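In structure tokens, the next block holds one chain alone, the form predicted on its own.
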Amino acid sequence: MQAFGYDHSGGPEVFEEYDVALPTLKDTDILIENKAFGLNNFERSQRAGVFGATTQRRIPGRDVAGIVKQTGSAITKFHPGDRVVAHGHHSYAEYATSSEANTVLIPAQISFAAAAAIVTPGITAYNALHYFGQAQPGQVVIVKGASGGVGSLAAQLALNLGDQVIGIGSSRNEAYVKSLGVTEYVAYDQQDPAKVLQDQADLVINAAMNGASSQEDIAMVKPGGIIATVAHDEAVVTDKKVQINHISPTREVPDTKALQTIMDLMASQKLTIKIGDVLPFTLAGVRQGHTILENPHAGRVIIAKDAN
């Protein structure tokens, strides 16, 4: 099968186009038609080195939609032909695998594009919100990097289950955060969030880019209130009765309630995904996919075969 990877460490054009045996399916395995895949910043930083240097063939990726091919024994749940989404194993490649626990049907009016682009970024929102911050219906929730992928997911899980949601981010995505439903938005080229929303919130979730400033983040919240942030290396140093906790990948809460949650809200049309880049289902497409991911960028970067 047709798959995309590298053997050593460096910039976009490490990736080469390989010719791979079809994975051996373990009973609880599902194999997957890739139609298409999600590129994160995780796979960016892999693909750099940033974790260690790659000595041998590396084939990347955990976001994967397509159709069922083929399934384990122990499988129940899908059966060959279902559109499904997963954060499965191996997906920069003609076929990907997954298990049950973390898989879903896609709706059929949701697209192979749309479903793959909300898989990491919302796993990730949906256990900043319900995990690592707690959160409850009726609190006031300031979402920083709300415009993001994360940011922007957070934003609307928190409006769909009735919090009050206050977005920041750049004067330049103020229009599209609004059109999520966010009514209060504080552009941080303009004002001083820390000045205008101090001691506002119940919950601060932290999606900036690296988690910026953690000490902004003690300012808006309440004293006995709960940040949840991507920050993990900035110290924080204060005698504020807050919750500090570092949002991480966890097993503490299935990628199915997350997955399923978000597809039953986009099939509803409570909640969307902003797609900057669907690339073609080949090497140059991956390279260029991973060229996007380098730079500053709006929007998630999909490689598809069929959009739909």
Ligand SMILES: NC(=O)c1ccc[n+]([C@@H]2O[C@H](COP(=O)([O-])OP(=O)(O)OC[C@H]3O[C@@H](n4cnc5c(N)ncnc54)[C@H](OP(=O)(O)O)[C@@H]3O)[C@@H](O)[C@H]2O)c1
Given for the second form:
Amino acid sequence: MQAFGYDHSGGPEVFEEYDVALPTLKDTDILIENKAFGLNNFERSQRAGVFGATTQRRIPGRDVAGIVKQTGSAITKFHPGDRVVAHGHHSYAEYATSSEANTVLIPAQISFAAAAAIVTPGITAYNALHYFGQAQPGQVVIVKGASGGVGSLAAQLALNLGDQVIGIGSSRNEAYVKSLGVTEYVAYDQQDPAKVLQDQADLVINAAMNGASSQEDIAMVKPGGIIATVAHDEAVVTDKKVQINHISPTREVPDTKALQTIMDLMASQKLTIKIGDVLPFTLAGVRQGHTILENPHAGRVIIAKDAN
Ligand SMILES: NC(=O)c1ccc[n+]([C@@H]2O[C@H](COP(=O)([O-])OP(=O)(O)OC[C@H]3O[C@@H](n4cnc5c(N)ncnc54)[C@H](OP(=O)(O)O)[C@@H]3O)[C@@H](O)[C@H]2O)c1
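For comparison with the form predicted on its own, kindly provide the form predicted together with this ligand.
What follows is the whole complex; the chain from before opens it.
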């Protein structure tokens, strides 16, 4: 099968196209014929060697939307022909594998591209709100990076929970974030969120690129509040009584909780995802997608064989 990967770290040009064997299915595996997969900042960092140099061939990717081709003998919930979205394995390829714990059906009205676009950011946003943020209905939730993949989904999940959401992003994305139902917005390039939003939030979800300023989060949260953050600057010093929870992949919440919640909200038009680029399922498409990830961009980047 066709697969895209690399055997050394570097820029987007390290990607090559490989002809590899179909995955060997375990009893608990689902084989998905890939129709669309999403690109993530994690994969950009992984490719660039941020987590360590790559010395062996790697086929990256976890986000996949497609059609069930085959199931292992222990699979009962899915059947060949089902349209599914999954937090699977090696999704930069013609076929990817997943399990029942990270796969859900795609409702008929949702496209493969839209389903692929919500996987990693959706799971991260859901866990940020419910697990790391312990959000309750009626709270004030500040979402930093509300114009991004994770942040836009976190903001919409919080609105659907019944929270008052304040978004932070750049001024060029204010209209987009407000179109999601967020009525209060602070443009970080025009105002200082730490001053304008001082002590306002029960929960700050920091989903800005690399977390931006953690001191700003401490300024914005109420005493006794929670900060759920993608930042990894561990040594934040403060006298304020706040709980700082670092967002990371967790097994405490099944991936299907986030995926099913988001599919349901999308199907009832209560949640949307902004797709910036849908690129061809080719080596050039993958290289172009990673080039886009290198620069500030608007919207998710999707590689699609069949975007619908
Ligand atoms: N730990 C995990 O499990 C996990 C999982 C997924 C993602 N992440 C991380 O989460 C972050 C966001 O990922 P993403 O895919 O959502 O990225 P994205 O779509 O590129 O969004 C980045 C967001 O950051 C905003 N931003 C940049 N500088 C800011 C600032 N100074 N103040 C406030 N907002 C600012 C951007 O706003 P404008 O575009 O309006 O400027 C945009 O909304 C990345 O660092 C990513 O690596 C972590």
